[in-house]
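Next up is one chain by itself, shown in structure tokens, the form predicted on its own.
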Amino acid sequence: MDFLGIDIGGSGIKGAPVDVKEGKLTAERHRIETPVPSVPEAVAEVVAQIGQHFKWQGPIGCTFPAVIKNGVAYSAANVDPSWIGTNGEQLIAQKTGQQVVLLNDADAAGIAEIEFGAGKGRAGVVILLTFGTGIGSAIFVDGKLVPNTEFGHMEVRGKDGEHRAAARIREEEVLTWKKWGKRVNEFLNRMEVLFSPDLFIIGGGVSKKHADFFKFLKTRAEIVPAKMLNEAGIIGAAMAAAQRFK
């Protein structure tokens, strides 16, 4: 059975139906620019438009770049702050007329990677980090998710870690792969001190260029690139919907 997965990001909102048994999109994904300002009503309307594009009837899984508890956003790092305290799950359900589950974006990506990607079959402590506009994170212990970690906001040298080591910072500060890689490595080293992981999975669009910076990363844990790439959030969101509404 297919479920619709929608990945809400700071710059774009994209979705597609997903075969949750195979972890594959069953139609070409549809993307719409994230509205500016990215207030709840406007974002929920775009989600509804994506549903309409696929003529979707049935449960929907949505990712969101924030701490999400029982459908409510408790933070808003790269979206409008009016999301804080908003029950996004209820709002999107009203706009789409469908059952909805809302979860943290990196958690969704991690769910996909653990089930179908680089973390498949891996025991112990696995940490997924997505490097993009910010740094998203998901941690799994023997395949079980510890939700809403948001490690990108951990302090490193007096500021949020993502303000030093996100892929956006590499572009804005025109850093070489070596200089940026050292910042990423510093972030990973901090993760090792805290959690002693067995595996790091590096995701986000920059993971496609992992050969350019992995050589500058030195950790005790194994480091591998994500396999699901930009489809991870969509697939993980659909999987969360399948789990909730099976």
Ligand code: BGC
The other form holds:
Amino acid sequence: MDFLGIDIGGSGIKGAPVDVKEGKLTAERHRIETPVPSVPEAVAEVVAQIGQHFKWQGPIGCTFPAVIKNGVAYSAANVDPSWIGTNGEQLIAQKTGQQVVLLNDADAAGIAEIEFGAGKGRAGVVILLTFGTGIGSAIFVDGKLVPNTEFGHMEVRGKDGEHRAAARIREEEVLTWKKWGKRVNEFLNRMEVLFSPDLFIIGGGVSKKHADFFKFLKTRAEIVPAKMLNEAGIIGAAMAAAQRFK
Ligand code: BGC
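Previous: the form predicted on its own; requested now: the form predicted together with beta-D-glucopyranose:
So here's everything in the complex, that chain up top.
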């Protein structure tokens, strides 16, 4: 059975039906720009438009770039602050008329990578980090997720970690791969001191270019690029819907 997965990001909202047994999209993904400002009503409206595009009737899984507990956003680092305290799950369910599960974007990407991608079959402590507008995180112990970790906000050199090492910062500050790679390495080393993971999975759009910066990364743990790239969020969201509404 297919479930609709939708990935809400800072710049785009993307969705597609997913075969959750295979971990594959079953139709071409549909993308609409994230509204500005990214207030809850407007974002939920775009999610509904994506549902309509697929004439979707059935459960929907949705990612969001914030801490999400029981459908409610508890943070809003890169989205409109009015999200804090909003029950996004309820709002999107009203707008779409479907059952909805809302979860953190990096957690969703991690769920997909652990089941079908770079973390498949890996026991122990696995940390997935997504480098994009911010830094998202997901930590797994023998395949089981600890939800809503926010490692991207770990302080590094007196700054929010994602303000030094997110992929967006490389572009904004026009950093060389080497300079940015060293910042990412410092971030990974701090993570390693705290958690001693067995594997780091590096995700986000920039993971496509891993050859440009992996040479600057050195940890005791193995470091691998994510396999599912920009589909991980959609697939993980659909998997979360399948779990909740099976
Ligand atoms: C947010 C996280 C999110 C990450 C990636 C951070 O700024 O606090 O919740 O997972 O960005 O989007």
